[in-house]
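Shown next as structure tokens: one chain only, the form predicted on its own.
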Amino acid sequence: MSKKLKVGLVGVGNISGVHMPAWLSMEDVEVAAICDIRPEQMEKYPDLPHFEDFKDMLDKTDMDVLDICLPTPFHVDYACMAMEKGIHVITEKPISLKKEDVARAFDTAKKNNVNFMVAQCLRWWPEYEMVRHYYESGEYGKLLSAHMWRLGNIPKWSWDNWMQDEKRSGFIPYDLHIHDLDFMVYAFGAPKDCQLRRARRPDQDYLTADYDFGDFFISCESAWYKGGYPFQSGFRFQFENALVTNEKGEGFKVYLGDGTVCKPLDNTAGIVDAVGVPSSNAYANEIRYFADCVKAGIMQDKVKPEQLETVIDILNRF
């Protein structure tokens, strides 16, 4: 595919603010149309065709790729509508709160010979990719333990307050904890066992989880606190010969046994915008990867359906 890739985006809300700059920066891509039921959301892109009805956009727009940035309950239905028209689809996480939707989406993609991918962004986050590299290479010996966290306050900015409706959003397991769990399943496989604790209220949600991988364990915490606690995320991975960390204000560091501290990445970890989206090029990386798969005519294999099903199985235990 040598011509420009034509992309449509539906859902011009918060997360589209990191998707759109990525698409617009790519010289081999043309954003063909955007769609949102709120016309004021699209005013920031006056030069693009605007649609307020998704089916209308599908019928009237020539597109190769659809990017879905909608609330979770719409992801798979909208993806399948597009894929049945031969359109490749990338959708924001989570794919769904229901395990059966994984097979529905990937089966539809296979039937129509198109690409489908869930944008689980930590798989492209440089700091997390380095941890996976250290684990697979054994550069610092065996992994012994880890702690991961993703903490903030309950989101009160979502359309129709859908994030505060547990039946639609899944609350903290599907908003924040899913990132760390998805990375674990991607990097280390399915855990052998897990111990879960949760303090859930309508106006706040907190969980801890301890995952047993046999030779090592990982403890996690995720929170929507009631007050205005500022968003932060990070990790500490303890290897036999190094402590690998990514902490607010410190960035990505490797602490060696001889007292040496290394900074393998030049990053801005810990800096967040007004709604708590960490600064990184991971969003652009995942979108570039998907676009390259579409242009090359190959199926993406970075986000596998069985991994998504494993994550949903665990999250639905909370």
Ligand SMILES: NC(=O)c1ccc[n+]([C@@H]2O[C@H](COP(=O)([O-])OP(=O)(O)OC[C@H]3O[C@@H](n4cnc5c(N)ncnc54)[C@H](O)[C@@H]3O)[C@@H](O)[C@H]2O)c1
Given for the second form:
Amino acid sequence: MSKKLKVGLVGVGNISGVHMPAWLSMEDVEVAAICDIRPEQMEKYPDLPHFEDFKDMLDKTDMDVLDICLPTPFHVDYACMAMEKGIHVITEKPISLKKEDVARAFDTAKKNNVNFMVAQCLRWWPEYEMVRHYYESGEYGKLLSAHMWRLGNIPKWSWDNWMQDEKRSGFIPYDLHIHDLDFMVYAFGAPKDCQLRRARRPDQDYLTADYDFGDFFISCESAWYKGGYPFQSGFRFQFENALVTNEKGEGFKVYLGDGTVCKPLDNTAGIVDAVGVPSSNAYANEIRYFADCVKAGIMQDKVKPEQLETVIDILNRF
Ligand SMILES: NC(=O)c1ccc[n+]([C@@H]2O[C@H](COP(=O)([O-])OP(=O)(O)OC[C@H]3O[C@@H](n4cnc5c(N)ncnc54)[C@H](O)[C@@H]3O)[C@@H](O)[C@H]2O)c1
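Next, give the form predicted in complex with the named molecule, keeping in mind that what was shown is the form predicted on its own.
Entire complex below, previous chain first.
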């Protein structure tokens, strides 16, 4: 495909604020239209065609790709509507709170010979890619243990307050913990066992999880606290010959046994803004990857349905 890729985006809310700049910065892409039921959300893109109704956009826009940045309950229904028209779809995480939606989406993609991908962004995050590389290469010996965390406040900015409705958002398991669990399943496979604890109220949610991978274990914390706790995410991976860390204010570091401390990535790893959007380019990387698959006429194989199903199975135990 040598012509420009025509992209439509639906849901011009919080996360579209990192998707749109990524699409707009790509020279081989034309953003063909955007859609949101709140017209004021689209005012910051005055030069693009605006739609307030998704089916209207689908009927009237020539699109190769649809990017779905909608609240979670709409992801699979809207993806299937587009795929039935031969449009490739990238959707934000989580794919759904329901396991059966994974097969529904991937089956529809297969039937219509289009790409479907869930934007599980940690898979493109340089710091997390480095951990996976150290694990696979054995550069620092075997992995022994890890601790991962993702802590913030209950979101108050979402449209119709949908994030504070557990039936629609799935609360902390599906908002924040899914990122760390998805990375684990992607990098290390399904855990053999897990122990889960959760402290939930309508206005706050906290969980801890211990995942047993046989040779190593990973403990996790995820929180939507009630007050103004500053967002932070990070990790410590304990390998036999190095401690690999990504911590607020410190960035990505490798501590070696002889006391040497290395900073293998030249970026501001671990730094996030007020709503938890990172300064690294993971979102642009995932969007570039998807666009390249579509342009090359190949099916993405980075985010597999069985991995998404494993994650939903575990999250539904909380
Ligand atoms: N990968 C990440 O790091 C990350 C971060 C934040 C959010 N997300 C995911 O992105 C998705 C969206 O979250 P958000 O925080 O942007 O939510 P949001 O509420 O800020 O934005 C959703 C937008 O969709 C619009 N909308 C609602 N119903 C619509 C419809 N039927 N047709 C067209 N527009 C409609 C709303 O007006 C709103 O502008 C969620 O699934 C969330 O889990 C991912």
